[in-house]
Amino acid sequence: MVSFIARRLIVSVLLLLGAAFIMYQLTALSGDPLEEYYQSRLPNREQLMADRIERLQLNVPAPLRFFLWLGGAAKCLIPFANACDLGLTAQGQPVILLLPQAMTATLQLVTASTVLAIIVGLVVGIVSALRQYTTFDFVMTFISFLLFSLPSFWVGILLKEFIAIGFNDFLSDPVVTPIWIVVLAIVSGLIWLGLIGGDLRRRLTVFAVSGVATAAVLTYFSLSNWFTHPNIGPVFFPIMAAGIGFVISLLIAGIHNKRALLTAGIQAAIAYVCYFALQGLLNISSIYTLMILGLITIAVAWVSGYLVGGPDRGVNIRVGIFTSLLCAGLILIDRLMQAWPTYSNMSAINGRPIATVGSQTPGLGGDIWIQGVDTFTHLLLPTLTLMLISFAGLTRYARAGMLDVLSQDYIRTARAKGMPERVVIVRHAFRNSLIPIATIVASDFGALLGGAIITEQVFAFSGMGAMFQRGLTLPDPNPVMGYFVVIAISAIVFNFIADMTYSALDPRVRVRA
């Protein structure tokens, strides 16, 4: 294991150092840097040029030039030198000073973007693998090819036309008229049939079940001012954190495990009294205590798990743990929804919260709820047309890949000895289907950290394709390396971390030296 991972690095470290030539070659050579003085009438124009020469060091050939930016970046991995240097931009700006920043805002989006398009591919691409041939099945792979075959930026402009706008002129007056009422409790029960399947029976109970209830949900959301006062509130809490306890239970453990059930039941019970206890220390909250309360939720799941879980504690611990998580989880979003109304009515937004450009609504102050909801509001958009594209193929492989196990001997041999058949596919099959989802993965983090140059673009979001498109404009190297770097280790990164996970997947694959 360790001669392979040090292989891995010293192969990496070398393509990293090829690439990274070839990038600053590439860029240097793509214009000049000083073609807007030639034609400039400005009295200093001679001392302006002289500043970018000195500032971009013009006057050095280009393959000597990557050298002395190689010589500052590497300063970077000497600890605690502070000495790291990634040149000037051509303003005068210190690249390692724009970085952080630009960084921060590009791998929060691309990291949302990437865990939705996983879970909700993962669900989607098992469930029509499981419902093979059925109308759920067609329809999704419809989708999923016409995802595909988009372009990033117009997703993004029909999302910014049919959510941002829409639903900001939808707040003036939110109200639900009862045509959509019917049409959306009916697209809810299509949806909710082609999940459950069955006989004709118990499609036409699923359908009818699930069509009554989202026409009951919306108009209680219609009638109740809820779109701009919302909540999940002490009534809808308990509904949904038992739900949370028992889908678990039926997942991990099995409807027939009462320790399991007992487990989450009593993570929910607890999710339910702080849900009220936690009220007045989450009003002055900061991210430090979250952490501290996200470790204190982990132990007591833990505890819980262990005491009750009688012969086979690693099962419920892991039931508790997840409960107590997704409950934690249910606290933190009803805590965002108070401050949606004060949000919502600043100055700064005037009564249309979803953002269509920027990362942040500058000057907006306000505690860490206020900013949690100004960053959702401007994630929304960009976050969802990088979580499309993506979850295009994710399903695609996601299918395939659990058709293909399917069709196993073992699987077949498990389903002859009796097991049951979430025990078949949780167990056996779900595990072996993800091994080549975890190639894909890493590939897909570096695809769409490309993408989100298109998509910070069309959203005017101020991350790090911002910067690389400045610089390639210019063009000026030094940001475009400063670019380059942070997306060429993070690649390097997801694969050696997909190598592993492979190992880990699949017992028959063994890293060896």
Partner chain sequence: MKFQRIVAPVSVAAVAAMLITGCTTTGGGTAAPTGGTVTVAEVNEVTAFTSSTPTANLDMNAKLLGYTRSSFFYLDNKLNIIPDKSFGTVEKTSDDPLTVKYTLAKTATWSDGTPITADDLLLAWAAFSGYFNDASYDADGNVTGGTQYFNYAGDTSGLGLADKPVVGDDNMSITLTYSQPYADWALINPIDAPIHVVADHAGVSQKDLVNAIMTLPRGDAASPAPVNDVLKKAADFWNTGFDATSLPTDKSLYLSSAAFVLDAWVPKESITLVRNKNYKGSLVPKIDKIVVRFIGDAQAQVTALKNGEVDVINPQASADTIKSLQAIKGVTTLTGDQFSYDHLDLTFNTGVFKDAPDLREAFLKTIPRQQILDAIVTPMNPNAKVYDSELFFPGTDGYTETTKVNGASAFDKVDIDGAMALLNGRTPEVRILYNTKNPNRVAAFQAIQASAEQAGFKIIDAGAENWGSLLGSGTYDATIFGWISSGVGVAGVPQIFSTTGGGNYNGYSNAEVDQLATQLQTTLDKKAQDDIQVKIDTQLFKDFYGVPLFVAPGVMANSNSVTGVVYYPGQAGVGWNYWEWAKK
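Positions refer to the first chain, counted from 1. The model shown is predicted, which means the values in this text are computed figures rather than measured ones. What we label the rigid core is the largest C-alpha set whose atoms superpose within 1.5 Å from one form to the other. First, how it differs from the form predicted in complex with its partner chain.
The Cα position of Gln457 differs by less than 2 Å between these two forms after fitting on the rigid core. Core-superposed comparison between these two forms: the Cα of Leu97 travels 2 Å or more. Core-superposed comparison between these two forms: CA of Arg203 displaced by 2 Å or more.
Taking the form predicted on its own as the starting point, write out the structure of the form predicted in complex with its partner chain.
One chain, no partners, no other molecules: that is all that follows.
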């Protein structure tokens, strides 16, 4: 194992060096950094050219200049010396200071979308596999291929036009007209009909029920000004909390495990009490308060799961923790919703909450809830854009992986033994279908830092992609190399992790030492 890791590391370093050299040459040769001065009518253009040549060391041939850069970059390997030198940009800014800023912007932009795309992608993919060749499966296949082929700049612009500008316009007079209620009710009816399936009668019932429910909710929202004053409220909160508890215990423990159900019920009840009791504390909370509350939530769930007892306390505890965390999330969402009207009426927002550029409203101020809503309104569109596109691929992989596993002999054996279908799916099939997906997810995370050049541009996030692009336009190799170092290292590290995970997850794969 050790020798495997060592070999991998050595190969990685050589790869990194080779790729860095090629990258540097390609960038340096991609244009002329003096171009702007050729067109200049300034009386001192010659002096400015000389200055840039001197500063960017343009009189050193690019292959040799690479080694000058490498000499500075190599200092990063000296531990604790803080001698890292990735060079200066053409504007005289140290790349090493720009990288963290660019990385922060990029991580803000892509983290949520990657995580969401993985969760939604896996869920949809697995459900499609379980409902293979049903309407749902076909519709999802169609949608995922459609999304996969959409260019991101176009999706971004469409979302801005309809969700940001359109929705903001709607908020100035938030009344859903009867025509829209009917249209949306029919659409929602069709979606549920496809999701649940069954014979004609059942389909019709599903269609009618979901359509009417949607219409009722929309009418309620419209009449109660819900869009400008959103809330979950003391009526819907317990219903949703109970629903969460039920689904979690269904998935993790099975519906027959009464003790798990009890734990989930206790969590939902505690959450309902907290919903009222904590409002005062939440009003004055900082982010650290919330972290501590989160830890306490887990502790309380663990303790109550343990105390409920029974033959398998572990299951209770897991059910309890998941239920309580999700319910806590519900409380937070409700609190954020309470901040919405205040946020929306702030002078900097001016009643148009959904933003199209950047990650925050400059100089907004306000408490963490206002800040939280501000982050949400800014990240909503870029996250959706990236998620819609990357979700497609994951769905396909998850579906294929699940189908593959479901056709294995051990699944048939498990069913033949009389195991409940839930156990077969969740424990035997689901876990094994995750093995190949681990590789894809790992490389997805590796690509996180690479940013999304086009999406960054559309939503004015000046992250890694923008740094790369700006460096390339001049061309100015130093920022490009800064970008390269980060993504190359993360790609190598995550691929390495993927290999290791693979051998850990699948006992059949052995790393030859």
